[in-house]
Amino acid sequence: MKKKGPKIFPMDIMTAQERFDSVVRLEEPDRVPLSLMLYYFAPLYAKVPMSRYMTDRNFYLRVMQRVWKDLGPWDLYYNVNPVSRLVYSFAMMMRVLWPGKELPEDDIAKVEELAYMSHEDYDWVMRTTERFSDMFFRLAMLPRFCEEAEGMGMVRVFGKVFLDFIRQLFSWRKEFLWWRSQGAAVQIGYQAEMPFDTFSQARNVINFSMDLLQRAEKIGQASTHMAGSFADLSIFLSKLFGVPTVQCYCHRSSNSFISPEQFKSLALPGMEIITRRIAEAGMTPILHCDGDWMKNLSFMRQRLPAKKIIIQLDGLTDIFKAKEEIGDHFCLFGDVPAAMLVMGSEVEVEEYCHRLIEEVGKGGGFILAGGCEIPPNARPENLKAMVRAVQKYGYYSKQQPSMSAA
């Protein structure tokens, strides 16, 4: 019999990875869990200079040991720590501006929308073959806005890129048995931005918008075409990195950006293939969908695969009305609001929490968070809210010990 890893609470019955893993199946389990996105708040709660922490793997983890033990604790730990800015740039495709680089030592990165994609390279992409398309297409790009990959080709930017992801194995894997150890699950095996949305950051928004009037057919294929090899790859890395789970970034795929005729027609289409790709090799894929989705939710659920997707929100998507939209259908991740957790009292971010568990939580499929990122300047006291309310009330009343005892 495989060993359970330690509890998270004394009251609870179930480990963190077994807790998510039912929610994903949109199951009660014995409480609602909590993921907390700490990347740029864990510095500057420690009060250290955010170069080194980006750059430092020990380090980074010293100060994310300090937040677990003064803050927490809490169920998924959000992983997004890359090891270089070239790992980085490869999973988001856009130029990064580095702090103690470009920036001051103590700035967050910032990320700069260069048009560096032309509208040509929608036929280079239909030319190159479908097995491995998404990986050319991101090592034949860095070139074009990473100073790490400039002036290289195709072969030397794949053996670095390489070597920079067997260093992120061994620092992740350092790092997960730590968390682990905790009694907390790892939130994602691989990340990186979908195909449709790096064609939308790759042109820009101005150059992009007009390939949607112009050459809509194009980008469709393109994103349809690289959407397999997208899956695949995000598949075996997952499985190196040893958690299956695969976070999905569609940025630009909201009707924040493009109406939901075009999400349907252009983006939708790959969007099905990798996640029903990913959930057949039995992993879990995760939507973070920031931007305003409601007018989206509907072809999703019609399209994706039930009781096996994340879908990670942020303030712009009514998190209430996504519940009686597609709460039977999809796991929801959200949504306590940044401006409350910034501005908030201890007593409105509770209170939220409990909103959120009694409505969103209500029946399983739903995991406690920020809308995305934590602020990096949230107040500590909000974030131990948090946690809190998911000791006084995420607790499934037919799951307490006392009655699973008896």
Contents of the next structure:
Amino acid sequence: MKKKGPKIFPMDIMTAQERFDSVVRLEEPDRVPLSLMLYYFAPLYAKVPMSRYMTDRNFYLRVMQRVWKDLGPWDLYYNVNPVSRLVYSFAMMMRVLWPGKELPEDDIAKVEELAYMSHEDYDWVMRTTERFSDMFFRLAMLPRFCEEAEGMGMVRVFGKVFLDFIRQLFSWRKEFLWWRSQGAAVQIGYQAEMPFDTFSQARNVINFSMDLLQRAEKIGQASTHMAGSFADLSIFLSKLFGVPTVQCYCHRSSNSFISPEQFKSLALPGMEIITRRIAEAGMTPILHCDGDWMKNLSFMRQRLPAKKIIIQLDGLTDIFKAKEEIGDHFCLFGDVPAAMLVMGSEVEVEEYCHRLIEEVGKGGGFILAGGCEIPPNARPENLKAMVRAVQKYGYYSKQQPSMSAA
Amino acid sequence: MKTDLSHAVQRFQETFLSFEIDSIKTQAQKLLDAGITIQGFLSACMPCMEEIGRKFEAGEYYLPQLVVAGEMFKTASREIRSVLTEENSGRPLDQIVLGTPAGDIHDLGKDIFAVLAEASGFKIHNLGVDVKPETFVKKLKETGASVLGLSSLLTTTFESICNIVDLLSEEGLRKQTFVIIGGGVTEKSLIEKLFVDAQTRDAYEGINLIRNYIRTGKKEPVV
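The structure above corresponds to the form predicted alone; please give the structure of the form predicted together with its partner chain next.
Okay, now the whole complex, with that chain kicking things off.
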């Protein structure tokens, strides 16, 4: 029998991994799990140089260990630390400016909207072999916007990306051992921007808006064409990294960008292929749904598999209404607003977490987290308030002793 | 001549409202041929922008229509302004100083707002991204603008926004300046916390809030 990892809190019955698996199935675990999706927050909190934190793996781990010790514990480790800018660019497909390179040492990395794809490239995508189209697209486009791949052909880019993924593997495996020894579960196996959203970023918002009015069908066809390959690559890499989850970013599919009809006809078919294939492989797709998704939710409910998917909301979708609409179909994840974590008081944060736990966490299927990533300048006391909230209000069982009663 | 102009305006507006971006330059040229002034051009654009705004608010249009409308306005405006000078334009509705405060380099939402506000008759002074507080204040003084629009997609701008508001007070400009913040990371609760006058997440709501301020002179936020 496999040895269970340590508990996060003494009162816990389940491990963090068991708790995570349980909420994905929409079951009621022992307690609401907590994910603190923090990355840029850590070096600001520890007052250490951002550029070193992002490039020195051992230093990164020491900084994170300090944050864990000071503010933790929590259930899910948010592993978004790439070994290189090339790996980051391969996954996100946006030009990124790096601290210590294009930016001052202590700035957070910033993405730049750069149009690197032409509308003829939709046709090119359709001519690629469906089985590898997502990977081919990424490898072909990287030299157009990523300095580390500049001037290279697809084969050379592949070689460089491959080597960096091997480095990522060794680095992550080592880190994961520490996080698991603390009782945390690792949140992400592989992560990448979904095809429809990648096109939106690659064309830039202006060109993509024109495409939506002038050649929408091509966008839909190319997105669907790449979906199977996206899923296969995600499954392969998640297995390699030893974590059965895929965080799929859909930054441009919300109603803050496109209409529900455009979502349904252009983005959703690909999303369906991706989520079904990942779920059939026994893995969990996490849809990172920034923006307002309210009008898309009913379509997602109709087409995406039940009790297999996590929907991350960032505060722009009403998570309480989302619970009513899709709470019996998807696990919800979120959504303490970034503004509250920076400008709000501990009391405000704790009260909001309490409401989330009571209403969105009712019956299970909920992970408490910030709306999107924890902002770099969040008040540390507010993160402690989130940790406190799951201890005070997060236990499901009536028999379970609570912090307030203790 | 007058009939020609009104016919050209009608064709221009039809082209605009059907998002025929490839024909908009030709239609702008026809406006020039028919003797349009810059003021006449802006008057022709305004009802189109209002119609698109209404449909956006009603949930019939989404961001792509706003973006394409903005691009069409920019194309037509370039064509018109390449021939006509600003002197013919009459007095603009009001001036807005706009920018992304220090700590953030996102410009997408800000630029969409800038074009839509310009097409709605405002004079825009777009200062770009990562802008220091002193630069905003300097521009407000220089132009006499009464509206300051601050765009924010990262919480790292909050401190800058506070500094801007403080500097406005120090310089005696706070009372006569309507400060509006916008962007994905902003929310209504920040009006009080950052000492600003209004907040929005969509361009048309922002334009309406500014219009409301200009019309009434009141800073009470319309929540």
